[in-house]
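The data below hold one chain only, encoded as structure tokens and taken in the form predicted on its own.
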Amino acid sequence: MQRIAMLGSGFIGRFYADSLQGQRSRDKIVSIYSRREESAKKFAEDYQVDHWTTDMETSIAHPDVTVVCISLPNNLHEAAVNLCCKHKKAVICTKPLGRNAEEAKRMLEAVEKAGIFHGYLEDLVYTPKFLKALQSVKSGALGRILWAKSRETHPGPHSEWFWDKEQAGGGCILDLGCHCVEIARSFIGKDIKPVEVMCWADTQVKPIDAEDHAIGLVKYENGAIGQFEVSWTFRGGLDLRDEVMGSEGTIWLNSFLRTGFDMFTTGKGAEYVAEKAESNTGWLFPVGDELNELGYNHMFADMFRAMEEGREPAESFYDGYVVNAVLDAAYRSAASKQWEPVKLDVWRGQEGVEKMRPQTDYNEQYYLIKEETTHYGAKKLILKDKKTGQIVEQTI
């Protein structure tokens, strides 16, 4: 059993006590920082709280807290952490881990040094369809990976400081774009060195200083490209899909708006939908398990058995840095308007990856470069020389 103190009592808060206590769960938050004392005794009310507090140190130094969860605004992560590190507490910590990758490199170095474990709750990578697509990703369902393409769109984040450039560090690439950045790079191959980065960004719709809609692609030393749409002006709710393309395969994700669920009302006994649904009449896309849908059951089941097994969880702090990298050269990208390399002081995977080979060979004098059956039921190979580079077609 893990003993939590939970630090923010928000939006996000909210969702991680609603999967960590719910279902009969054995795990228990036993403390509550806000820095509202109004939100921090709501809290503890709604959820059973024996210890609210309105100073962060109370609560990560409580004797019973074996873990603590950081539910904070970004530009309060790396305290929230420090403090972990002075009482020699675990940490979990929201996405994005820093406002930059110096931020996060900071952290990192910090609980590596203090010897604590360290977990980045990086929640779109524990969805049910994502684990079971990145299982036949990893079994090589798919053949080599080329392509992997993340989007999230919605009209906006809750709370006023997401809107706020210096305590979010930035916007919709920041806020969105770790979550596509992780999920692209775990099809990819997280010991893949992602290499630069080409984005476009701007400020199309909200009246604020930071970006509210965004389009990159990452390239990654084995020359698979990653790709993510991000945005805050999209309108109809909570857009969440994931496209991997393979050499031998194709995956679709679709984990919000499509959901198989639809329904229709006239808004008579209008009650909660989904996760930043516009509206809750006419034709709405509900969610069964919004929990489970968006990952923080498996998520939090991970870190918690990573504690006890004494092992790594598949996101750490290391993880929650790189991508903090990736988004700095995407910033740098949509300043410049160039591809820009990303700056990775620290790097844990593979080094010197050639570039995927494209050739297939189809016998000792010929490449492949397609093969199909035609309406008329012929067999048609297109092929190339591997000598004289000549295209040839054949129909056996």
Second form
Protein chains: 4
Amino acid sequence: MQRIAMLGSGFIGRFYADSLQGQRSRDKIVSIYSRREESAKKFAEDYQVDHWTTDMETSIAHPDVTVVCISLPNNLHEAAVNLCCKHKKAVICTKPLGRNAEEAKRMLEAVEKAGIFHGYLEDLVYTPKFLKALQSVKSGALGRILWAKSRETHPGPHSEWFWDKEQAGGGCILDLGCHCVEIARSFIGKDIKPVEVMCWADTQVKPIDAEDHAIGLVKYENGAIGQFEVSWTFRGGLDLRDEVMGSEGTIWLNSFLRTGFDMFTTGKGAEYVAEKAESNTGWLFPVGDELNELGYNHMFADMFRAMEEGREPAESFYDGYVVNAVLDAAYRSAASKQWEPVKLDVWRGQEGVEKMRPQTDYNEQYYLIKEETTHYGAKKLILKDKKTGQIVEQTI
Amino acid sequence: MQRIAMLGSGFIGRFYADSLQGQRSRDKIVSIYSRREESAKKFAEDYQVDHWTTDMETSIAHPDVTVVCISLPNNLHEAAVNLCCKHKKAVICTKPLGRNAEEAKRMLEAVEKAGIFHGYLEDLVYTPKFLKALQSVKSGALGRILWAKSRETHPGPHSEWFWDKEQAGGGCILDLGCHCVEIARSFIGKDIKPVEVMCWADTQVKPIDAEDHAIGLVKYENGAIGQFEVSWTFRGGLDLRDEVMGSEGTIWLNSFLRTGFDMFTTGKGAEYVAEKAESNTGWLFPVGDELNELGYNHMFADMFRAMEEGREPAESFYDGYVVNAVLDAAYRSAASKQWEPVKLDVWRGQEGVEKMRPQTDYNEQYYLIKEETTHYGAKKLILKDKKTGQIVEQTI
Amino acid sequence: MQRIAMLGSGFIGRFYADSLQGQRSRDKIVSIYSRREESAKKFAEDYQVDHWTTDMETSIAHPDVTVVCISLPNNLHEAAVNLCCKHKKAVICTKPLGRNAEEAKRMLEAVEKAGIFHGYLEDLVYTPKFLKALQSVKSGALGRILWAKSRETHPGPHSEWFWDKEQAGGGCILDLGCHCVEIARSFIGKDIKPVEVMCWADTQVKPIDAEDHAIGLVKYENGAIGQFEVSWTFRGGLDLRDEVMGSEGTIWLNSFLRTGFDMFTTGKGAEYVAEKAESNTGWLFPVGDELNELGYNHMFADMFRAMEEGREPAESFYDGYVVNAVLDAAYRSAASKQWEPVKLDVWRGQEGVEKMRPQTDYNEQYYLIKEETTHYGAKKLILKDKKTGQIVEQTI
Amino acid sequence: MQRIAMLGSGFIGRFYADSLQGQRSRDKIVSIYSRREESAKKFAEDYQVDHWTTDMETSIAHPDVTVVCISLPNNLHEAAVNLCCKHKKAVICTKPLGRNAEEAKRMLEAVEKAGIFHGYLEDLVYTPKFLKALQSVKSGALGRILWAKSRETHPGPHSEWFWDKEQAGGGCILDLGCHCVEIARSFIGKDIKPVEVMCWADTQVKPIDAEDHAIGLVKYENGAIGQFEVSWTFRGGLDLRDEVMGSEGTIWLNSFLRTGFDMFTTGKGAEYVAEKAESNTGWLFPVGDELNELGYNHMFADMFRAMEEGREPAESFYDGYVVNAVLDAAYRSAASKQWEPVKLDVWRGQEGVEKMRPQTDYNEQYYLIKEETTHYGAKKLILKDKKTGQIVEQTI
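Same protein, different condition: the form predicted on its own was shown, now please give the form predicted in complex with another copy of the chain.
Starting with the chain above, the whole complex follows.
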């Protein structure tokens, strides 16, 4: 059983609390910190939390607390982490870890120096679909991974601090891209180094300083490509999709807008407000159980089991740092209009991995380009002569 | 915290155990009974259960046990229930409750007489999708419910006892129809009386005595229609779909074969065995988290919270009895080739509900049949004269 | 090249005309008959038709006309057919052929006696999806066909005569069921006799005399089951889906509401009116090319090629008659609440087909019930002893 | 009626012929040219073509011919076009127009100088889904178009010349990217100038010189972004999807692998070979009518109607040239790793279009960032102060 200090009582803190104390959970939030007294009290009441405070350190230092959960705006993560280090409390932190790699690196070094447990709350690599997909990828069902794309777009975040570049550290790249980068990285292999990034970003719709739409490519040392598509300008709800291409297979995941739940309502029946939907009449696509579909349940289970078993969780501050480093390169690329190198002072994966080689031997003379069944049912081979480079067809 | 005696170590017992002890659950299986010593031991080992036995009563009577979970073939439910009554242990029983309504009624009367907690483990009315859909239906988003269909078909069950009519009590109607009937009944309203059933059943493919394919219609007192489509001969995996039509809306649920997870594999990458799939190459449609998608997690949470709060769970032995009574009528109808009445000695819902009336007033003279936008953008009304019955068009 | 007399200038006549004169067609409508002069003129103008009239016989007898296309309300089909017989003009007639089998039989006998070409315009067995699916079924890809369901539901027809039982001859069973019956019959085999029908029908929503919702089962001589689900009370658009189960495979067709075209609009951009959709904001599901998706193009191509090649089209008045006979049985069953025999005075398919036999030999001692891969990867057989009937499991 | 000389008897020539002479078409292929006599004869026989030849000029110059259809490898387009100019024959040419913009420009200048009709056979902007989607976009249903992506990936082409860089002029960028660029350009507006391109390309799987996988971004003068995703390494069939994001809406088109036709077959029923599918057992996703779904029917109808009406077709050599210019920039960018300008010597659209401005006025003091319904049903505004830039929340 874990006893949690929750820092932050906003949208994400409440989502986390619903998961942490949901169903038959043995874990319990024992202290809630919020900047506003009213919010702290309300949260304490809603979630039956014994202790509430507007002083962050009091919450962290509370003797009942075994683990601190940071659900604060991005600019407050580092201070909270440092207090956890001071009080030697295990810490789990929402995404993104830092506003940039420098911040993230300082947090990583702090928790490692303090010797405390640290987990990075990247929920989207814990969704049930993702976990099963990753298992298939790791078992080789897709062959070599060539490309992994993750897309997260919606009509914009719900709290004002997201829209303020100073507090948030950036726009949709930082807010949503952190998910996408870690999803693609996981499929490609977390021990494969991301080497450079190309990114387009613009402010197309919203009257803000930060970007509200961006697309990026992340090149890995083995030649695989990660892709992110992020936006705060998408109309129609929350679009959350991943695609993976391997030399032997394909995976398509749709985690929100098309999950096998279709509903039409004229709206005459009754007032119905669908969560996160942009309308409440016509065709709607609800998600059965958001907490589970978004990975919260499996994420906290891994975090707390890892603590109890004395092992690292699947996502630690180190992963948060790598993600920040990739996103930093994305921002530099959006500005320079060139591929920008990923700067990783700390790298714990493989070094010097060779680029995947495409050649497929058919026999001594030929490489195999393609095997095909023609219109007329015959089998045809397209081959390339190893010496001359000539391409020929053979019907067999 | 609940301490469970699990009766039965087969496929369904293991599924239940995965849910009961999954993630951060506070509950624990403390005793396992199996008819075969080898199975009991293996289960105890796999799930870290302290006590195992081949004597059912020993398990039920075990002093640590607070609730008994029956995961046995259908013909053994009643004996197990009676032992729970004898030892005054709370009992939750897998579906269907009885092999027929007579058996189910005896079980219902026994637990009520003994005054023990009783829950009916109809998982498919606890799936996240179903729960959210039901909430929409209850809020009125679909208007009056006209028709609710549930379909469960797959290539046939995994254990030999299902195929033996004596042990199972029937074929796919009993095995799968019990789910479908309760799903439709829940959408239509559990207090609305099912009055008669029309059913076709046949043994089209399998060399067995029981039916392997059936379709049934269940008429409710208010004129709504429930429909079940069940089969052990379906090819392509597990097809689990519900459809609801209301006067103001529609719901379509797909709980298995199309849930937003598509995967293609040539099979060259690696050996990959997909659960319940009929092939392991080509396009596959895995489900992210079966335990959650099939409703086990939400079902046990409701059961145990109900026990702890001293209330009835959403599904009790009474519901299991009603379902058995509907299925009995289905079997009679398949034989008589007529609509057969549902015989309900025990009925606790509404009595004498009137049939829904279709009339929609337009004004003093007319009923409104339809409002339409034509090819040319004009608005057209189709009306029926209240007195003459004549049908006219008006363009407005 | 064919020169067509179009009888009827309403919704379906216009749809037909769009197809007949669409794209690069060599065919041409040369005469239009409508009961109302205004409509005839408007149609002639819209489709560049040289001759218009309010006298049906004038149109049919027009010397330029090579084929007559009947697009009239159901109660006017027979008179039009008889005039075609009188003037020895080839005739193609919209669905359903008659208001009942008696009418249909008279029309069949009339055209055969007159020796004229006759085609039954059942477009939904000419949709591109259906045609390809049928080809797969005929090639054996699904094994023996066990069950074929067709569903057509929408919020009700657009013209007033459909709602009037005298003119239409019935409600949604006749209007929509005629499609569904012929679809299922085609998959099961048009030479297999439909023997009896069970049907539920009710008037649940609309203030009309005819049924607005019905479900029926059609039993074929070989034991296969056809199913129709029809309604004028469905909310959400036009739901057009077929499902086929065979001993070796499955086919699912969705011809309208989910065809790979998803659109969301806030409605702020512009006024947009989607055809047949129930709303013009939110998520909409347009169909790319209705004429093609609904089978009109392939239907007329088959009709006219058949005329030119001197062969029968895929759908003749004989098929229309069989469909009417099945629907008559459905109406009788809805009234009698029993399975009702299909009365077929004229039957040109196979006679005395045996019911499919389910037994599958495994070896001399056993039938094979199922082959299964277990949780632990082992292969398991479920077998039935041919003599004792005992069911056993064998792991191999 | 058009009388066509078909140049080329390969895969694409046959597809074209099936469309040109399909259904009730009034048009006819009157001459076939192929480099190999055997192929010319076979084609003439299969499509009832009166004249065949292995001399290209003979075919073009044939007196019966009213229009020449070029279905040859990319490196032979220019020579064929020049012969059409010489003989003043209308010409329609398969995609891409040239191997690069220089070639395309010469062809454009040649046909304009000769004053002959010229059409660019970009079928994918003529698919029924695309046409209806474009109509919605043009009517404003999506507001301002922000981003349009087109994806075409499959396991590689069927003829050997595609794989040879000299004949093809490039790899999958040229082969598939030409479709994607024109699709995105059409949604964004064909009069909006494409200004620069960023592209990643690699040879990840195939033993060839050209790229087998590429992703590109095309920036338009108004700030909109086009995106293409192309590959010859995709596993699972032909993936053909478009996505459009506008300020007021979204469109998703799936033209091949998910169009409402799902089929499962064990393969035991019969040998079934699915076109372009990668397997013939398991779940398959056929397309009903490829000719129609891929846009051939609507494309040829537009081309020939345009000729007959003396107007330009929707796609002319000018469009082919613009596409080549964009693809040239993509190749330069893949090499330079920077955004590369699109070089358009000939540009006939708008000049100096301003970038879309994101600001949305709420009132005199504020811009509106977002309107939101909160967890608790209240309406919340996120606003930005026009002067201070401060972001605030207001609950209304």
